[in-house]
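Below you'll find only one chain, the form predicted on its own, shown as structure tokens.
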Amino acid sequence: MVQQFDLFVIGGGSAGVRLGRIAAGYGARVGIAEGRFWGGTCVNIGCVPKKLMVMAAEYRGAFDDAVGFGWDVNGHTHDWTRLISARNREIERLAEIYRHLLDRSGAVVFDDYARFSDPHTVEVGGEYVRADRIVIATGAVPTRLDVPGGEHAIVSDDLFHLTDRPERIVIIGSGYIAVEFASVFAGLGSHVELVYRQPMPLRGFDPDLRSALAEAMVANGIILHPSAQLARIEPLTGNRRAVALTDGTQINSDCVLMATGRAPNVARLRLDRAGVAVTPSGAISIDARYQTSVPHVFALGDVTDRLNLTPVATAEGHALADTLFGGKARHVSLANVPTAVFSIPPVATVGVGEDTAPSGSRIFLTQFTPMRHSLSGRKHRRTMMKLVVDGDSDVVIGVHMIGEDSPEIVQGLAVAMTAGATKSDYDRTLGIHPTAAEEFVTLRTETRVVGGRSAGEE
């Protein structure tokens, strides 16, 4: 007998869990589908643990810090063993977790990987099911560049079941995962080198940040080849690499990590069957309500492939659930959407950069070294903070910051740009002293204006 529900969820990451469990609340028959792991691409191979591997690598710094504030600190050393089972651990309690909520909530689970059979129908672990709707919501798989010696790289999925820290790696990218990873493994103690295509790490962030972040990395130990690319990858001995780039540079490394982009993850669904339009790029296509080609099939997350973060695509899947079965038709707004990167430093942004702002904007901006490196001695750790506000309505229109704790910042002053505020609105708000987050409401010197002068011109 075929199972039937009013909503079918293909892929159990942060876009369909909170779809069906918020679907199975409102009393729709769901069922949702799995076949790698609950929680998805960042509670497994992404933001979470990587962001726990952030953290690890920043207690190098934070040792040689100390000797500054009068602790004694000798012989610290890591075992890359111990960090890897204690991240596992919290991974595959977070994972139970994401499960747990969806049987708790009544979804029917399904431990495996589904595909279209037609435009009503899924083949599920060797059963089929049909459903009033079906829900796309399998998120993206990293891409390898086709150079010669290509197999011999590694991508990001890699990274986190390595047995052991690469004493060299080779990262070729310079992305989020490119320059995230960079910080992790050269806090760990690794050589890094990074070869990236554009002229400053971080394509499409304010050309600020961009080259804070390069000066932050070179001070990090980090090699940075920009404006370079790779051209070849041959194995060496056991697990040498010699890697050539175009610009006829050589490297040679224990590791070569291709981070180079994710695309759709669409391989395994049979769109064909079901009718379902892809972009040239695979993406799916959808609509202003989350509906593709075929009305009653939906996509959410990164396999539309437009914004892709972790907090859009839970949004996403909670809208959907309220639109299709809570009778409150809603959508979420791509506009403002804050983000960091968990390099080290990180690097935290919301709004538009300088770069793309309305001429007449104006700029306001900081660079500081942070109270504790006062006594640390860390003279090369600095915090840049940067106000974008429009030149005819006074609106905060874009906060960049790099530097410790920026994540935490700027998602409060996401707020204040969601609901508006102006630069008015910032000087009037007391700072709370002695922070680095008191330098926002503290801006009083506009630094230049965009198409226009700078600060000190007639």
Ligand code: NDP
Contents of the next structure:
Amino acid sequence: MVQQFDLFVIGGGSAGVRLGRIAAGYGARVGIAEGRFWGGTCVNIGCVPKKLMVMAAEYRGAFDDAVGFGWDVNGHTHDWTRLISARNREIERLAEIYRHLLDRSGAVVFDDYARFSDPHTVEVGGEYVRADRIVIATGAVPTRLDVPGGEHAIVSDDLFHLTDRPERIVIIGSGYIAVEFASVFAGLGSHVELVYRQPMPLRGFDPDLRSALAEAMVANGIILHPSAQLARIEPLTGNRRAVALTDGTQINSDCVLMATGRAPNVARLRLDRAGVAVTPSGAISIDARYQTSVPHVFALGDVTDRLNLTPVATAEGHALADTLFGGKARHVSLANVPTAVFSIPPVATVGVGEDTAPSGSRIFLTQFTPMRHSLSGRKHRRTMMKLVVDGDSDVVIGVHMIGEDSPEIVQGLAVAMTAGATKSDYDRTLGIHPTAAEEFVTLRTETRVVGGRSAGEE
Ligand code: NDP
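Could you please show the structure of the form predicted in complex with the named molecule, as a counterpart to the form predicted on its own just displayed?
First the chain shown before, then all remaining chains and molecules of the complex.
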């Protein structure tokens, strides 16, 4: 007999699990399929294991800093295998929790890939199921540049299965993944070279953040190759690789990581059988209500390639469950979504950067050496904070920080931005002393005006 559901969710990642759980809680008959791992990319081969690895890498600086505070730290070495097995244990625990939450919610769980056989029928694990509504939440997969020898590079999925830490690694790209893993490997002791086509890393972020990050990466021993293009990769003996750039530079390494973006994960879905339309880049087209070209089929999260962040996917899953089964129609605003790059030091941001701010916006900027480094003696460990303030309304429209704890600090300020805080609201807020965060409420001197004069100019 064909099982019949009110809702069938394809994909058990951040969006799918939240949607399935909340919809089942509203009493909907829910089926959900996941063929790889519950919790999806973020839990298994993304945000969570990555952050544990960043934490491991941060100890390098902490050991060095401790000496300035009177500690004797004699010879510290790192055991990759111990880190990886501890990390894997934690990830297995979390993935199990995700699956368990679904089971408990009453959803019917399928541990297999699903694909359409017609607009209302899905084939999963050798059986056919029918649903009134079907939601695609299959995320994205890493892509490779099409260059000779591209197959000799690894992608981010493979990073989580490396049995040894490469002594020398070349990373292609300067987006989130490239910058974060450059920091991880440099912190754990690898020689890291970063090859990217922009003059500065992290395209799309505020220009001052980008230059401060480049400076910090150099201070961490990372070799930068800005404005560079990969020409080819050649295998050498063993695992060794030769990376050739178009300007003739050759870099030898033990590993090449291509961190050059991700593509919507639609290959197995047989979308043609449901008639679901995709954009030229292969993303599923949706409207403001997450509806695809087929009215009873919806899509959420990275497979729609808009703002590919876990909290966006999770929030969208919840909003769609509320809309379809909770009697509360709503969608998630993608305005002012805060984001962080877990480089060392981390970068965090919400709102517009100076380069995209309206003319007349007022810029407030401060840079300083964090208090810790007055004793640690660590050089080039600058914190930078910046506010972009609308010139007419006084509303703070951009908050940017690079420095220790920046993601924790900017998360709080994102609340203020959502609430529409003005610069005078910041000014009448008292600081917590002594912290770095208090600088955000004591910025009094305007640095410059967008499209106008700089401070000190006549
Ligand atoms: P990104 O889109 O962030 O970065 C892709 C990088 O590859 C850019 O530097 C881009 O250069 C470069 N690139 C793309 N095409 C080419 C090309 N043809 N030649 C040379 N360089 C190229 O992708 P990632 O893979 O780093 O991450 C994927 C997404 O996952 C992120 O965008 C983000 O949404 C999410 N993510 C979020 C994290 C977080 O929240 N902390 C962590 C990790 C991932 P250019 O800038 O010039 O286009």
